[in-house]
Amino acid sequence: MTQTENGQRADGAAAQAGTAAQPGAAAQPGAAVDAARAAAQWWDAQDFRGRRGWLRDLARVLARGADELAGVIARETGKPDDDALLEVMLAVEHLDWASRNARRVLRRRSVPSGVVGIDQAASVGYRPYGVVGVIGPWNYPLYTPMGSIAYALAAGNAVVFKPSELTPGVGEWLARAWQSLAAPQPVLQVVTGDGAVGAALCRAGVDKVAFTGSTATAKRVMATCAESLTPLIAECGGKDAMLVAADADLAAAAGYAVFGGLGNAGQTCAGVERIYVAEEVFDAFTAAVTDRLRALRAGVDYGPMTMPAQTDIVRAQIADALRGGGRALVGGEDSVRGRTIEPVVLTGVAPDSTAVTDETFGPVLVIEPVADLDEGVRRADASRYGLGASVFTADTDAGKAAAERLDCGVVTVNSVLGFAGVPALPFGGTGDSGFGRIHGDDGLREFATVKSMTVTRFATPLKLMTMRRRRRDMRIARLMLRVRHGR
């Protein structure tokens, strides 16, 4: 049991999620801006010690409650268990990391004053926003969201949460931890709908918006946050690309292609969707991955497509690459059975083809030789997304510097999707990908702003910041301006 000023919480064992708590969805985003708006007063009150400690509280929750929480992500999202639980492993320890952390990277610091300003004592300190509306997406609906929300809460703000209305179940369990733990005001809420009841979110008062989605809907979220100048973070989505030098472990490699294009049926923004194999290996890769994928089952090493529409749009990609002269190595257009989808391998796919320019997100690996990779990156980069990348080859040295020249938020250098699991790395992408970062240092600052402090330690004898200046201090610093810049 632990104890604030200003109320008590109750241990996590005390009071599983999901049990006796009230339901935890708000009536209207509003309603919960309004609640929301008192209870950032009292949570900015308890500073990043007594944060911690609840955040703490709130993860021993998410964890003793978890194959609960699980079950609950793979009712509505259809994916196996396993990988519900991991979902849940790792938005706890997101959790965990933001709370130890944020005093660490938002504490008040000293910098240098420097000559002009040196009878000035110099800091730069962060404080919260107030009241952060969080939008989150179906394909990972509680790993995704909690880079936000841990992250705003950590740093000192209430948080209103939006699922996506195809997992709501997964934010009001939230929304019972949270109040499982008898906090005096309630820090996180959700509210549950459909795209109306996120932009009513976002023009309900809110201080920022972390969204999650498509890159066309977050065109439309950043312009209803334009409205109020509400500052926005997108995360959207990807096109990533893999490249393969001719040197790589192709073993490896090929398991990661299948791992990184077919998990979670490839309803993952930082996916695998592209892979650029060096030619004289092409082969052999695309042997190896063959091989891997006729060992899969649909609908039981993956699940569907959690979004019935989604499916059309697999299929008409797939049917683009070959209406364009590209051929399939694996699967087709039959491969498309109502939500399930079986593995689809598609080759020769011309660079126009929506299969190469616009976001799959299913089970489909558009695969295609290169002479090197100088020729991948420059294949990857021809894309409007820039979300993530991996490289794969024997020579570490030189997969860095492949990985430093793509355009991308993060890359992985033998292995995909490995940021996942380090909550010290930022995310995030460029272009139609978004912008702003979730995650690791970056991610506590954006849901912080800047606060820079002088305070004057003693009167200095150059009297610059007068409208009375002397002739011979104005001698003095120009100077003082050839002497340390004029030379």
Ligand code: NDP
Contents of the next structure:
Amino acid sequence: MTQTENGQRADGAAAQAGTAAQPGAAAQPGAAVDAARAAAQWWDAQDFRGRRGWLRDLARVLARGADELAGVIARETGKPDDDALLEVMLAVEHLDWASRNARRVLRRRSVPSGVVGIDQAASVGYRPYGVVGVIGPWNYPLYTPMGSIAYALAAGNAVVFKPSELTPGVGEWLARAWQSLAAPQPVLQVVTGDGAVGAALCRAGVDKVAFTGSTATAKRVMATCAESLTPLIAECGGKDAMLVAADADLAAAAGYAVFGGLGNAGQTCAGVERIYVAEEVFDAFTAAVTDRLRALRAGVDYGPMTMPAQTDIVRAQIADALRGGGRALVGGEDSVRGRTIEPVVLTGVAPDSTAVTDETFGPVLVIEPVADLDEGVRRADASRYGLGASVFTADTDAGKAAAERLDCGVVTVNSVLGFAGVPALPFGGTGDSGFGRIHGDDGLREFATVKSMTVTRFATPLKLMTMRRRRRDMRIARLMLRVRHGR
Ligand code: NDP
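Return one more block: the form predicted in complex with the named molecule, after the form predicted on its own shown previously.
Following is the full complex, with the preceding chain placed first.
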């Protein structure tokens, strides 16, 4: 890719990431945000079509370097190569979708001006914030922050991204990918370091922060953003429930339970952690899950825990569940072996046990019998989290009705995590799972401020909005009020 001085694009293949001369990460959040400020103006001036071109090239660099990038993800997180490649694929799909749809969603549009404002042409426009600070977690170190990065860029913002300190290489790879396009401005920059660097980024004059991580950290980030009234989007943890009705396809539901609960070693924000099963099929369902778990190889089908400290949390939750009267149907406390945790299935767990109340983020399922879907919904909603949920039943209408009632941001019927592969679907949660949305039309709007405009199109004989109202004007106004709303 070559580039002329004013930023016009010229023909040529995009350079491969990883070969750029510049280092991947900028030195300090302050310096990066200062540089991003100027870059944001240039980026805004590129307009939707120009940005679409740059972002398409960025997607091309990611797609061509997918194996290398997946290798970095796998090395830094410990997840299997296939999972890492799938993550790259999903991230590229979002980048492509955001850049293709930004104009449709964010261009200025006319709205009806109504009776009182009949003399005005009314329209709504969306302006980029300017510089968006993106703070990401380690569990899906590319896919998750890309849900903010792609949408913020497509909406016309410059981005400064701080990856988790456990996955700096992924961030640096991304920064080099942008640099390889030889754009005249650093529209996408990366700063690496620990939580203090994240806090410094929040204080560095960014116009919005997009945070993904734990609820506890989100509260600290929100307090920091409050100092300067910087708006925040918070994508936090979950304690997602799966509901299984008596008429569900138990084999399929068990397969999804294992994938949703143990994929990525359970380190998935919207992973399955609690399962509420109709009591008449409880035994058959748990037997189907147990069968599948026997075939699963910890350390092969899913990796070790990325963060060593997380193993202590998982062990403590299992112990708490068993101490409070819970039973282990599969595994137990000794399933935690170093950083690798063998599958664990618990039942009869007290509702106030941390295994039920807190995010586990490990390969542990709590399965409980319930009377029906209604009780399932009640038990699912008895959580301070509200990220995702899933419903399994042969009666799709009943499944959809239960899905509507669940207090959460994303929900699936007869599958798990189906929303992750649909860029048009907004993603986010309620309660302790955070607020704001990434992905989809709403995800694009999240990274823009709304600007309403009216333009006078003719001089109305009715002078209501002036100091020169006449008695006749008010007589007509009164009549209009009665005729339109008083009958
Ligand atoms: P953390 O909350 O520990 O960290 C998230 C990010 O915040 C990291 O980059 C971290 O830096 C940074 N950070 C830490 N302290 C501060 C601070 N005071 N100010 C600003 N930034 C700070 O989360 P994890 O990385 O452990 O990720 C796991 C969590 O993320 C789980 O709860 C999971 O459910 C959630 N998650 C939510 C998703 C969603 O979309 N809803 C998707 C994926 C994960 P550092 O790592 O260097 O400490």
